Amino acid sequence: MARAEKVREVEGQVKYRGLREWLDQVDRMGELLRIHGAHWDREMGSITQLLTERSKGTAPAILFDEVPGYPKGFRTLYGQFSTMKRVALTLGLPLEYERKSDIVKSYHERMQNLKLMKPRFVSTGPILDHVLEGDDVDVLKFPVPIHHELDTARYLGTADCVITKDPDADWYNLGAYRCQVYDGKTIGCQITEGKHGRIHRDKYFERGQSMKVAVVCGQDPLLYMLSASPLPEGISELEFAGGIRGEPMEVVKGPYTGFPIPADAEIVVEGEAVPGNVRPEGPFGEWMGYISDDVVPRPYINVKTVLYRDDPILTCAPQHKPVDETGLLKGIAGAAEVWKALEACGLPEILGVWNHEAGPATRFTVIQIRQRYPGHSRNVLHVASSCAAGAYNGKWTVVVDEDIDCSDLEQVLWAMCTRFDPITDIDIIQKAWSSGRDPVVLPGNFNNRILVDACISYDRKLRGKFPRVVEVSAELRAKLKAKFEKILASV
């Protein structure tokens, strides 16, 4: 069974700077696939889905070039985070683990001593190779895809970082929000209620003010990963990325917004959203695995400038039926934040947290603990499901004992089938935070969720009255592996 404490350390952790160095490393790892000639109209997104849906965590990152109707070198990148190794590479963590949830443990431990670093402004960078203003502005200069077969519009922003500024503080937030293209000078920006970018926009609009925005559509994968992570209010993803790097992120001043824009970004669109200016937005294939058909009027962005570097790469992440190319991205980042929240509430002996990829994201969260007191498991369930990282669109929250690997779904199901009573070990939360992405969303954007206590009853555990597990002990394992080294080398 699972042993929660051990993380295998690997020598020679990979370092990179910017998307292009990241791609070089991924290529050397044998995880980059280049495809020439795929069309922007549904072909690139569909190819990605076909390569990802049954890959079991082995799908490549896909770089599309020679897109019909566009110059060679104007590329798109899909599937950045389809494997554990690429997530680990992005975070500067060891590339190999005994259990999937150990990468969350490593990331959580990294965050414990993380020191935020403000970005460093530089006078120039590759993103300023080309600056389009006025009549020259055209976001369709790039091979912006129609991602899914049932989508009706092209989407510039999927694997993006939308930069907004709090009107009441010197705080820039980066969020991954989808951006539909209406024409070369107008794009949408769908932001769910409660997300930091939405709170910023609501503040501006409540005061009758326009909001400036910069949409980064090709960037260091670390920034994209953080933009999709539930970081606390007031913490900029740029500063967090600097802390992970151990050095400040280099940024240039946006010519229209004045915002800090990553100097090595690929494509950036600057503009403004004006109160009262709305257009119908959607439909789009979303992360729940369904076509999100909540087509309603939403604020849009008037594009003022377009910045891009030579041979730009448009990063894309169209979600589809799980497991998709963003399951690990959202799951690992969210699990680390859940772990942080549990410990911040003083809950002891948290041994692992995992968001199962088929969930997707935070819809099936499992926490592994070593019980220390009556009610410990229930404390964990309620905090994990209600903290910022676990609250949005959750569905199942499960807690298991220390002998269950929380990232191994077969072990979790075994615990749910043998240590869980459907009357006494279940709690329900009603009217929780949801959104139109949920196909069974309740009126008002609420949902209900289930909390499952799949731990051995604490009193029976304490008294040793629960049946013993059929298992090979650690001592016998070691003895057999030494005697039959070749046969049991991978066990």
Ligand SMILES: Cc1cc2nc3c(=O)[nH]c(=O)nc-3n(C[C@H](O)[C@H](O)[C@H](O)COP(=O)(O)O)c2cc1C
The other form holds:
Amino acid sequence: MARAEKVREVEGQVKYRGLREWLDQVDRMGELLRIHGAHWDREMGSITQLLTERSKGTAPAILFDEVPGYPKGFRTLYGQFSTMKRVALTLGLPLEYERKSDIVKSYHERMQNLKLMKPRFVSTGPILDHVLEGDDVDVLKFPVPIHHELDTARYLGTADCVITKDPDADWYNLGAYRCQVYDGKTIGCQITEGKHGRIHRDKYFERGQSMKVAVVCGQDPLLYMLSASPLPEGISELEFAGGIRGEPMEVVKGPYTGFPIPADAEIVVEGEAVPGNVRPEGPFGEWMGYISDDVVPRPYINVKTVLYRDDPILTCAPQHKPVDETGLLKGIAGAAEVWKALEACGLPEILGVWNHEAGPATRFTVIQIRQRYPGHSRNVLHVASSCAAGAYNGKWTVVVDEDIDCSDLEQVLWAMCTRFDPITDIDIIQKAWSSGRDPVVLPGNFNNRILVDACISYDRKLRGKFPRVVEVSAELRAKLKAKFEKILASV
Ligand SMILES: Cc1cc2nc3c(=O)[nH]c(=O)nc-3n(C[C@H](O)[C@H](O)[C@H](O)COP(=O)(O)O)c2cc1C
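Please could you give me the other form, the form predicted in complex with the ligand, since above is the form predicted on its own?
All chains and molecules follow, beginning with the one already shown.
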């Protein structure tokens, strides 16, 4: 790895353009690891898991090259978002934070003033370096991995952006949905019920129509991050990314689909899904940390064109037992959307939202508030767990007071153990939106949720009737730090 350098100039705005400049920045930050010679058959995925699972948010991004059987330069990239710094770099936010949830706050504030920006069509771009059509189509030109030991197929798409178009609107959605390879010309696409790409596909199929699709498997990390985020219906991630960057994303017209394709993408596969045409999909190591047992027939894509640039980089994100590389990605983006929803519902004094990485992410959400009225904490719990960004496959939603850092699990646990009563401070939501990804899913793809009010009861707080916390006051702290400067330098 390169020696760490400060990358100060990126703070406040997204300065890099595309995956390759992002990799340069990550390298300069000392967070890029290059590995040569790892095999696509389970080695790259397993190395990433070993380096990430106990890294406590410090694992490098890993660029694999010289994959056996493939030309040098045909690379794969894993672990894009396993540190806060790389998430912050991607979003153009400050790189250092006191509390982890401060990054969510910055992102939330950035979103307040965001103006969507339509992509700009350009006549050409690196993604058109190579265009394969007809007999030349072959997605196995790239070192497509088998990620997990118990997977039985190679997966082209994990850290991808699947572009679909709403048949009723001029809305191109980008979602990160996994794509299994059946052969060089046929790939799967597993889209869970309720996800935007799935709603698009359902609409086409209900009308007996095929759906065109473009799968981008190597792209600007900002686009990938947004594709994995619960942005509201009707909003294109391309326009959102333009808004965050403050300049339009450049796109070319897909030769088969006519869709806007990021001009600097690495690999893009275009094709169509036909109603009624299904193949068994899975098993696959899932985001909850288990091997899926839902090998079911799912629609697949007939590949029509393969586009790629010179020395392409296939981006990958095999999920596994926490903590994995998507804990922060999904957690930060999802928490910012929950924060937005809480404020949109008029709930005051939201001080922090954090999805805990080991949950994994969206299954353990904590909201930090300053209580202003009786029932405030309960309002927050219900909105956070039922808004669009918090609804999918949640499990635990917890609310804490202003003195608890919602992103510090030890503090949250203390609040749950000392300010919470298991009879009165709990609510249950039954038959909520879930999926077969959940090992304890209920029949019909529902699940039950627990809402935990770990705030001090409002009336006791108001009357000063709750015991005072044992802590060192700010005055004594300052005095001691001045007197014992060296000993207390780090606290
Ligand atoms: C690495 C990764 C893989 C994912 N795989 C899938 C998948 O196979 N199917 C799915 O429905 N969602 C998957 N997701 C979650 C979606 O990307 C996420 O729910 C996103 O909000 C979907 O976009 P949409 O809200 O526009 O539908 C994945 C997320 C990540 C980070």
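Residue numbers count along the first chain shown, from 1. Rigid core here is just the name for the largest C-alpha set that superposes within 1.5 Å across the two forms. Predicted, not measured: the structure shown is a model, and the values here were computed from it.
A displacement of less than 2 angstroms separates the C-alpha positions of Val469 between the two forms, with the rigid core held in common.
Shown is the Cα shift of Ala482 between the two forms after rigid core superposition, which amounts to 3.6 Å.
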